[in-house]
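Consider the single chain below, provided in structure tokens and representing the form predicted on its own.
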Amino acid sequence: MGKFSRDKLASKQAVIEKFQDGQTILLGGFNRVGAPGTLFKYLHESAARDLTLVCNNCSNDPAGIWYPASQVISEGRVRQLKISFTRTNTELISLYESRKLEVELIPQGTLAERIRAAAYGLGGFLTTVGYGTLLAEGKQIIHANGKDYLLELPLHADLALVKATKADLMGNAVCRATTKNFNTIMAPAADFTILEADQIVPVGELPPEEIDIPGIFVDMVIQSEEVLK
């Protein structure tokens, strides 16, 4: 949970030092929309390994914003990947089949709600998504109101890497349009959250009613190295 500070702006080195072996890390973004590309680069430049990454997708297109994160996977530094959409990464199937990577395929809505459950302190939620399929293996089934449901548990993390369009020095942030995606629910679902912003402004400049990520959920703020057009 973010500490109270009027200036959370952090250096590249300070961010890299936060990556440690064995961490579970939430990666914000939906394809290239709202993806914290600078933080992906810092993650790749760190020495952290034996990681669990949680994301909607993780493309290995060399020209794409996700490439540094996908390189952490291809270099064998990720033990487990929890993901919804795999087709943008052409290496995942071979890594999984060769047992070099554990992959948990999670339906997109279920992924979002498991993260939200962690953020809101819930013990889990019931869903029919995946019931009767391979996705139900090993999960508790609960009968309620005449129906069977899967119990999906919260998905908490050590670190969250999220992106905003604009943020102030306290970490209060605005995510424009669909860049909200996973960023707004991942920020409060980790022990430590690092926020990347296209623009950083003084405290008090953001209208309170427009804030999508309250600064209380943010521990560090960095300036994005490039703004996607």
The other form holds:
Amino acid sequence: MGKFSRDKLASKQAVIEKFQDGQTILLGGFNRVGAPGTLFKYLHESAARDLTLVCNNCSNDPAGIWYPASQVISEGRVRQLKISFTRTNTELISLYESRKLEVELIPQGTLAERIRAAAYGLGGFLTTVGYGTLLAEGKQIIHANGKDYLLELPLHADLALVKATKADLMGNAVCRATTKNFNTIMAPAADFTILEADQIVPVGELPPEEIDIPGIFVDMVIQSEEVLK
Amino acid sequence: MSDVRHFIARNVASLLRNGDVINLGVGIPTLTTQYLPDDVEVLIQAENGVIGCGPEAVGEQIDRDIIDAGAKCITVIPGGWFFDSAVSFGIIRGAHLDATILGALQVDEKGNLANWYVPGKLLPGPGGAMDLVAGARQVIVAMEHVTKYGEPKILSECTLPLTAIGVVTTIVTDAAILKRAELGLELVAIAPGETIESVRAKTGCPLHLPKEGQVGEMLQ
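Could you switch over to the form predicted together with the partner chain, since the one displayed so far is the form predicted on its own?
To see the whole picture, the full complex is given below, headed by that same chain.
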């Protein structure tokens, strides 16, 4: 199936059916900003388990937008978490120590670039970030141009859940201000991408030069249920 | 020196030059901008995706889509710019920043930095800490000279897990300003009330005197 459709608007049920056991899922957002909270709820409502979740952070504050995603972890449905910033989730340490959860800690910029490498067909990249630290364990070191680098490999996923401020029915989307964060990088990095938008507009309404996420990276569009403003 | 944190921030500010593009870590570094001289204007990056960070947003300025890396609602100055995390860390790793200013648990004379992980305390998440020190021309550590138990934080070799190796260029504390030189750490300036010997006494590695000129005095 091609990535071009003039109507990608999807129902909650259609979204929930996309969640399958064993998937690797990218979760957009930096803290509360640009986080697809409605899609987190749908993920939580699905029965999918044995998941690998990839995100910058995942707060378990019951009042916060990340709470449903953090509950998927608490319920033991996540096998591995690939994450950069852990301090906003107070449960991770006990889940990790009781071996109920594998955690891969990834420096934030390396996380972004590994996802980008997967999105854009690169076999990996060389970086000095993390070299000489605990996070270099098990990684291949490559000497080039007089420097030692870590080889970082692409981080591909089955699903990406991303958030935009506005989207049209083709999936073209605008992420205003600091909501871009991981959303624009994750959208092209998964086999199937579901985009949640605060506002959905007809095709042709968004100025082409202002598009942050091109529609060809998006498979489904849903209306956000979050009312934050 | 009523407030040590502000004293450190004022002295960090004195190291910045007009036109610098900088990234500020949480804590003492964020106090730095209050102490910039009138003729020094800097552009502040936040790694979640903005350059041109202004003061914290208040009242009607608050826009929930505009935060800094500490998740605080901020304003953005005219000429500011938003971007995604790949661009943001490209700016950082690609040496497009003049300075990164951040706190530390330990620094050693080889410029090694430990600021992300105290074993046994928390599941450590590095966030952007490892990336932030990878490319900036100056990595300025702003911290208290000793721990709350009086133990040195500036050592011959860090004992805590490292954030990065050989990256720190300058250390500003409540007792001294130190610069990394060929031989190790060089004493650039000392705080009012300190002597070279008193600073050496609370430092866990040798401190060298400048090859030329004298040890200066920090701004009060």
